[in-house]
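Here we start with a single chain on its own, the form predicted alone, put down as C-alpha cells.
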Amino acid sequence: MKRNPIISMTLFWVLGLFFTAISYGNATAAETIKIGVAGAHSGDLASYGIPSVKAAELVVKEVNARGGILGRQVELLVEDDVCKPEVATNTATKLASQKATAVLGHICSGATKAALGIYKDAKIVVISPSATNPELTQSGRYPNFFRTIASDDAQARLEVDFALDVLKVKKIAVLHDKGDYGKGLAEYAKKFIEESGKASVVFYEGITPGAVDYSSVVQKIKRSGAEAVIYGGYHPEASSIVSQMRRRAMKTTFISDDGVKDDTFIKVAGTYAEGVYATGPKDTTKNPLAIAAIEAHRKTYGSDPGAFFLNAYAGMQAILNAIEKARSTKYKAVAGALRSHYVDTPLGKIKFDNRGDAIGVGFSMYQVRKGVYVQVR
C-alpha cells in the first residue's frame, strides 16, 4: 500500500510532541527536591505533628517563590504515623520507595526510633522538631538523625532542679507512660532526685495509656504523701490524671513535659489544669524571624501555630539550607553540611553536633496561668 506523505508526516509530529511531553514530565518529577514529612497527623496526637506539616509548607512556598534549591523546586511527602511505632515503620518504608531526599519527622520519641533504622539503610537524613528521647543521639547508632530540640535528660533536670530549688518539695512521685519518650524522661528523673539527696521518691509506677480511669494511681499518690508529682508521657493521660486529682481536692504539684505543654491539653483539663508546671523549647518568640513564621502561619492558616511549629520551621530550613551549602542531596553531603555550616532560624543560628543534636536549644519551665502557659523560668 502507497504511504500518504502528508499523514505520515503528520503522524510523526503527533507522536513526536507525545514522546517530547512524556520526557519533560518525567523530567519535571525527577527534578523535584522530595522531603519527606512525617509525625502524628490524625489521633489524640495531630495536635502535635499537624504543625510540623504547616512549617514544612511555609518554608517551601517561599524556597520555591525564590526559585528552589539548586534550581530545583522543593516537593513534600506528607506521611501520617499516628504516632505510632508500628504505623511509622510502613510511613518510613513508603518514603524511602519515594526516594526522599530527606524527612522532617517523626514526631513521638517512639515511632521515631522505630522508623530510624529504615532511614538509614535508604541513606537518608532525619530531623525531628521532637523526638527528645537522649538514646535516639547519644547511642551513637544513628548518624542520620538530627533534632532541633534538646534531649529528655536536660529536660528532666531542669524538671528535678525546679521542684528541689524552687518548689522546696521533698516527696515527690514519679509517673510515665512506659512509652520511649516517658518512660525514659522518669528514669532520668528519678536518677536525679536519688542522686540530690534533697528529696525522695516515694512512688514511681508506670500507667496504662488510653486507660479510662486513673483513680487507682491518683489513690497511691495521695497515700504516698508525695508533695509533688513528675510525670513524663503526653497530655490525653496527663489531663485525666489531673483531672482526678484535683477532684479529690488533692493540691500535689503536677510537673511534666513538652508532651503535655500543649493547648490541647489546657482544653481538655479546662479548670484542673490550673497550676500545672510543664517544660518545653525555650520562648524565642521575640527573635525576627519567629516572629515572621507566626505571622506567616496566622496569615495563611488564620491561627496562631501549635506545638514545635517553629522546630520544625528551624528543621525544614536546615534541612534546605544544608543541601544548598552541600550543592548536592546526596546523603553523606547532606548530613556533612548540617554539621559543619550554620543557619538562621526562628530558634536562633543553630548547627547540628557530631551526634546530631542542636547546638544553642534547651528548655524553659512553664506554668498554666489563667488558661495559658506562660514561661516561669
Contents of the next structure:
Amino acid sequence: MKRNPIISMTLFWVLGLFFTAISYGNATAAETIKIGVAGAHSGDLASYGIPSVKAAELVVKEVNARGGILGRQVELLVEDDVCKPEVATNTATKLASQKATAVLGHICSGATKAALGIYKDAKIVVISPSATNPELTQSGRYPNFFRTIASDDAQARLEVDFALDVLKVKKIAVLHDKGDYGKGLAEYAKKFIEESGKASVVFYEGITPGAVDYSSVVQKIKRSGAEAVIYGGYHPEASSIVSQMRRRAMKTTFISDDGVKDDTFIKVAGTYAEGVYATGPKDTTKNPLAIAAIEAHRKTYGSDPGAFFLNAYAGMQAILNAIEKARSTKYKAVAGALRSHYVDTPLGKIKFDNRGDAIGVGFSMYQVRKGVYVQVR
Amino acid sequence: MDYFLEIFLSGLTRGSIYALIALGYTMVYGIIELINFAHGEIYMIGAFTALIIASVLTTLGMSGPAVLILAGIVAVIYASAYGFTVEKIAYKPLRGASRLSPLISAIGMSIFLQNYVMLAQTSDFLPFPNLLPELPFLESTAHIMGSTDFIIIATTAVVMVALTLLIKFTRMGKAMRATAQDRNMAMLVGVNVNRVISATFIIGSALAAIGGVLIASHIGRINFYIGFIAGIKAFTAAVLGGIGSIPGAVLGGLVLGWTECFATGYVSSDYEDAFAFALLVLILILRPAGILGKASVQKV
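With the form predicted alone in hand, show me what the form predicted together with the partner chain looks like.
Full complex below, order starting with the chain above.
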C-alpha cells in the first residue's frame, strides 16, 4: 500500500501536538519540590542502588512530616539506570524533562559520567552517594556535580600505603574489571606503587566481568609470584577470584575496594573471604545521626540498610539543606549553598569543596575476620 | 611446561562448561532450526531449583551425595517442565511463521524468565554450596585440577556420548533425525512431530539443569543473570563447532575455552574476548557452517 505523504505528515503533527500537550500539563500541575533518585534499582548491581532509594524516602518522609522545605512538600522521582551508561542518559533526560530540582545519584561511576552532561545542560544539581571516579570532580567539567563519598584515588592511596607500610609486600599484582570504576582505581594503584619505588607491579591486567571461571588468571597470578593482589572492581568477580585462589591453596593477600566491602561478598565467598582486605567509608557507627538513620531504616523496612545508605542519606540531607539555605530551587543558589553551608549528617559535619568533593568524608581499611568486616586502620 | 598444563586444564574445564550448555542449543537448532535464546535461562532456573532443594535438604539434616542427587533430580525435572512449557507457549504457535518470529519470541521469553526469577527470588548474588564430593584420588593434583573441574569434564564427555547414542540408535533418535531432515515428510510417514519437538526441548532443558548444578557448584554463586552470559558464550561455541552437530558443540566449547584461557595465560586477559571472537570470525570465514557443520542447501 502506498501511503499518502500529506496524510501521514498530518498524523505526525497531530500526534506531536498531543504529546506536547501532555507533558506541558504535567509540568505546570506540580507545586512540590522534585528530587530525582537515580541508580541501579534492578539488575545485578541493584544491591548498591536500592539502599539510596530507601535513604531518600526516609529523609523525605521526615522533612515532609515537618512541613516540607520552604513550605513545599518534597516529591521523589525514582528512576532506574541499571548501572548502564546507555540507560543512564535516558534516565537523565527523563528527570530533566520532569523538572527535577536536584538528583541523588547515580550509583555507578560509568552511568554517572554518561548522565552528567545532560544534567549540566539542564542546570540540575547532582549528588552521588557512590560514584568514586576521580575525573568526575577533578576534571572540572561538571560544576553541577557533588558527592558524599571520597574519590577512587583516595582509596587507591590507602590500599597502596597499607600494602607497602603495614603488610610490607614487595611484589604486587594489580587487577581490574575493565569498568570505569575498577580500572580507574587500578591505574591509580599502579601509579602510586611505581612512584613509591618500594615495591614492583609484577602483573597488571583486566579481567572479563561475568566470565564462568577465572582459573587461568589465577594461574597467571600464581606464576607471577605476587605476594598481594590489589583488585579494582565489584564483589561478584572478587568472590570468584578469591575462592579460586584459596581452592588452589594460594595464600596471596587480597586487597580490594568498597565495591567488595559489601556483606554479599562475605556471604558468597564464605570461608574463603577470611583475611581479605577492603577499603570502605570511615566507620560512622558512633555518630548519633547515623544510629538514628539506621534505626529508622530498621523500623520502616524491617532490615539493616545496605551499601552507601548513609552516603545517600547525607546526600539527600545536603540537597534539602542547601535548598532551604538558598531559599530557592534555582541551580546557582543551590549549588552555592552546597559549597558554603555545613550540614549535620550521619557522615559527620560536611560541606563541599569547589570541585564537588565532600570535606570530612574518607576511607578506612577493613578486613574480613570471622565473617564480618572489621576496621583495621 | 607445568604452566602450559595448568592453562590447558583451565581451558578444558571452561570449555566443558560451555559445551554442556551448548549441547542444548545445538539439539534444538538441529531439529527445528530455532536459536532458543531462553536456553540460558533454563540453565539458570536449574541452578536456582537445585539451590532451593539443597538448602531445604540441608536444614532437614541430610548431607553428602544424597543432597546432590536429590537436588539434581528435582532441578532436572523442574527445568524440563520449564523447557516443555516454553516451547508450548512461545514457539509452537509460531511454527508456521517466518524464522524471525520465533527468534523474537525466544528473546522475549529469555527476558521474561530472567525478570520472573529476579522478582520471585532476589536480584542479589546467592552463595551456592559446593554439592560435588571431593574425589580422594585428585587430592594431590588439587592445585591444578580440582574435583569439580574433573566432574564437569567427565559429565560433558558422558553426556555427549549418551546423546550421540540416543540419536543414532533409538526410535526417538530416528524420529528426531527424520524431523530434522524434513518436518512435513516426517509427519506424512507417521512421526509424531509435536512429541519429537517436545522431547528435544525436555532433553535439552535437562542437560541445561545438569550444567546449572555442576557449574554453580564450581563457581559458588548464582543470580538471575548468570544464564545470559553463559548462554551467549555457549551459543558462540555451538556456532563455532557447527550448529546442529552434537560433537560439534563439544568441540566448539573446548576450542572456545582453550582460546580464551591461552589468550589469558600467554597474552593478557584484557584480550580474552577479542581472541575468542577473532577465532570465531576466522573459522566462519574458512568454514561458514562451523568446524563440524554440514553446509546445507537453503530449503525454500
